[in-house]
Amino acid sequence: MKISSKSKYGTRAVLEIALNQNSKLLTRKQISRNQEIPSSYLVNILISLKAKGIIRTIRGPHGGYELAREPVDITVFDIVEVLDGPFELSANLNDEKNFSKSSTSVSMGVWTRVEKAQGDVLKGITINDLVQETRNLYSPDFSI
């Protein structure tokens, strides 16, 4: 499966999102610019997000996005779920044509583990851990 740039741009939107939680609400603007990703690009992707109850909007003269659930609540996996659609391999297991009929079975196996292992990984890797490894990498450390 091939993560869209719409997914990258989303987990990345979300993430700044959460990474500003406890202090301010964020415009598409201040997102767009902080994590550049193209203002026009980035309206669908937050219409989306908030339809599917990832993010909420705040309207007003201090309005903004904020995450509608809490950062440990959000996984990859949802995030490209809603921007990319059900996850699957981009090739069909279903579709017999695509193996050839001795290999059928054996092959299918192979791509249904490559499926599960690839949405695993997803599932495990939350909003809040991506929270935590950007404070770390961008916090220093004055250890002696």
The other form holds:
Protein chains: 2
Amino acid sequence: MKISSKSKYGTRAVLEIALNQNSKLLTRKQISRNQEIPSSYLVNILISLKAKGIIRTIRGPHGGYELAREPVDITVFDIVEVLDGPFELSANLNDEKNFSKSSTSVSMGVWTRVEKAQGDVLKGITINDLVQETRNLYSPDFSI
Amino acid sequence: MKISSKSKYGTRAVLEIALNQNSKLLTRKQISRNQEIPSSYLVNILISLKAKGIIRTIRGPHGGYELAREPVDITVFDIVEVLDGPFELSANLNDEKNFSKSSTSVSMGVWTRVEKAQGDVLKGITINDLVQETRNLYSPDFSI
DNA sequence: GAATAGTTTATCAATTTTGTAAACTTACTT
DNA sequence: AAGTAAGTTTACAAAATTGATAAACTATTC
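Now the other one: the form predicted together with the DNA, given that the block above is the form predicted alone.
Once more the chain from above appears, this time first in line as the rest of the complex follows.
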């Protein structure tokens, strides 16, 4: 799997929405401006995130985007899988055809292990974690 | 970082050379045939591997390729770094420009952790490991 | 010096990624 | 009900990357 800028944009967009979840809906324009993501590219990303049930929308005037689940229930893996997925381990199978050859099946095991490690890291980070980290950076705890 | 088929070809090529290291040099044609890698694509891969000191060559008739280091001293990370690198963690810095913004620097931390996890897996697997695994598959130990 | 095998360089086609545009739908407001 | 602000859908296109190929070149052996 690859983590393209689409996933990076997507993660920042969801984080942006999460950071404002108590105030109001965010419009695409606001997300685009605050996170410096091309607005017409952001369209595609938001649509995908909605389709996967990560964000929710309200149309019409005063509409916008909000989270569909609690930040603690959204992992970065969820976002990356939508935007750069599918993250299935079997993806490698199509890649290296002749896996009857033992050297091929052995090397395949390497890529499988790498993907698993990636996935584990991404599954271990929730949007809530990122919100907390961001708040800590913004107003750090200056306890001596 | 992404692991393209270039790295996959490269790993199989080095493994192929390692599996034959006691017998003789392997020509590009042999590697190409045995591992089903397009010969003219393999050229580029072998050149890169040589430049990085992973393999060594002898030119002229009866020439070919051999390992430049012991299989136990070549990790898959070495190979992937040559062919899909650079694997530097700072690569993300160019990616997400405005990292003065705290949400950006927070999300960057995610990708850094993913790359680190990937790298750790790749650094933990040597060509010697792959040779052993391949031999085990080829003539397994049938102890009841 | 002829044959073999690696080297270098340049190019090209296919794919993927990134980004844009325009017509369309929904829903609020007056 | 009309106007407007928002999200939706579809299609397309530019840019970058990847995968692959070819041809001229250099070194080495016999």
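Numbering follows the first chain given and starts at 1. We call the rigid core whatever largest set of C-alpha positions still superposes within 1.5 Å between the two forms. Bear in mind that the values here come from a model prediction, so they are computed numbers and not experimental data.
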Subject >> Core superposition between these two forms, C-alpha change of Arg113 at least 2 Å >> reply: yes
